[in-house]
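Single chain ahead, written as structure tokens, the form predicted alone.
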Amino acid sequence: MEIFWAYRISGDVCFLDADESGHCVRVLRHRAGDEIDVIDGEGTLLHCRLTDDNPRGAQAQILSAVPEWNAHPYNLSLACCPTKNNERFEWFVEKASEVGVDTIFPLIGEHSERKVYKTERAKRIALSATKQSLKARIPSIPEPRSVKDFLKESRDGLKLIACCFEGENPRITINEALAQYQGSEITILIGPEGDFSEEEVALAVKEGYLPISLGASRLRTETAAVAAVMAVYLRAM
């Protein structure tokens, strides 16, 4: 199944950007009159008829719409510290987008080796992975913020922070935490290569986060992040 993304929708007309138009017209050789499937990036699949096959700016008329196409029954915010090796974090973005995540928050922690992170490439990777995995909702990736600033933001639902040490509040496994929760709003924090600091974990607990373990194995940051996404996904199946 070929899927394209509309960067703009006006009435019953979809507009594809230069990359999507080039792939649609030049690579796959679609022409005006062909029927194509387009996602709006917010959860809806649109069945359309191509009306303008300009390879730099194609347009299509919407024929029908399927809201919440292949949607998952939860809203997952995964906040993760970008790794020193940028490719490892991008691998996480790709796999998390394939499995099912709604927002990926890049965080800068006290122990982060990477203090600056640009989101443009990660957004392109998330788009590609969304289309490849047959989803209609593209994960949003806001600009980076510090762990402490993120923790000050009000959030509903189940809030978890994965860490490698036992603080004043004993850790439980992620499966135990998910099993005890009946709602759909979930936020999970994954730390940098050097883990969260004790102060960051203490602040998280103060803000209502539960410290969790992802098992006995010592996982890389990107592996831990994907494991957390998979735990939520499998729990919902």
Second form
Number of protein chains: 2
Amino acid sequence: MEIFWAYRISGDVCFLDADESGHCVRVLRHRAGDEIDVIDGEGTLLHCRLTDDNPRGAQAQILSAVPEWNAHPYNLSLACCPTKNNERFEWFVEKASEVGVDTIFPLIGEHSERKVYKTERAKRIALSATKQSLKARIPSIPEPRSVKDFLKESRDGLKLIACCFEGENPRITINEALAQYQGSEITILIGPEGDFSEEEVALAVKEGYLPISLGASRLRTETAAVAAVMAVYLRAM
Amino acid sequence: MEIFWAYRISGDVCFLDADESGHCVRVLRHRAGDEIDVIDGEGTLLHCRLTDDNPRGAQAQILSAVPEWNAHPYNLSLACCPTKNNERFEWFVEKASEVGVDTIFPLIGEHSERKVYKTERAKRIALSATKQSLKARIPSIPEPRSVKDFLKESRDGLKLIACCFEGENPRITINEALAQYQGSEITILIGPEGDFSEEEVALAVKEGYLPISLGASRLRTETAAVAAVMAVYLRAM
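Please give the corresponding structure for the form predicted in complex with another copy of the chain, as opposed to the form predicted alone shown earlier.
After this comes the whole thing, all chains and molecules, with the earlier chain placed first.
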């Protein structure tokens, strides 16, 4: 199934950017009059008819809409410290997008090897994985911020921080934490290569986060992040 | 923590191959007399003293052994059809090894895009991930065989086949299948890009496999394989 993404919708008209238009018109050879499926990136699938087959800026008219198309029954924010190796973090972005995640917050931790992060490539990967896995909501990927700044932001729902050590508050497993919670708003923090610092975890606890363990295996950052998304996804099965 | 792997153990002597020896002696500059940790690849961690610091073939004497070091409480065989793109399958091999898997069977399905598979690179990745994640058992990766041949091999324990369609036998979720089973021997089949064929699933059912769903998301082969390993790992948490 081919899906395109509209960067802008105005009334009943969808606008495709240069990348999407090129793919639609040049690669897949669609022409004005063809019916195409377009996602708005925010949950809705739009059945459309191509009206302008400009390969640099195509336009289509909306015929009908399917709200919450293939939506998952939770709102998951995965806040993770990007790894020094960008490819590893990008695998996580792709897999999280396929499985189902709503927001990926790149964070810079005290022990992060990567202190600077540009979201552009991750956003392209998230878009591509969203289309490939037949979803209509593209995970949003905000600009990076420090772990401490993120912890101080007000958030609803279940808030978990995965760390490898036992701080003052003993950890519970991610399964136990999810089993205790009836709602659907979930935030999970995954630390950098060097783990969260004791101060970061103490601040998290103060801000209402539960320290959790992701099991007995020693997982890389990007693997831990995928494990966390999988735990939420499997719970919702 | 540094770990090395011995390809051969004879009495109380460990033998490191050229790769391991080079890493031990040239890169990490160990010399005869140093104490080093070595895994036998089959579950045991050996505390050793380096006796021969030949960078092409080091040897060490075993001082003590820790059996079942960091072992996971299940025996999981993940039989998966390698993807056309080797990188994707290798990403799964790395992640499965980090999390905990015992055997990865590469299979060739009727709808596989990849009809031939060489296990060499996967074995190197499994070894590397095993050491990095502080495990002593390296997942074994036998030579590929067809899905049908694999299905006819006699296997104990819980046997699951993940497919995207409802055949004659309705699927249950992987969670339900795992919840119903008290034991620790688990085999899960993951199909190729084009899914398993109806004949393959019918044969699986005849051979005692339960058809399962991996949830609502449309996952790539390698993502599905990681999801299956995660489900078993999380259940054992």
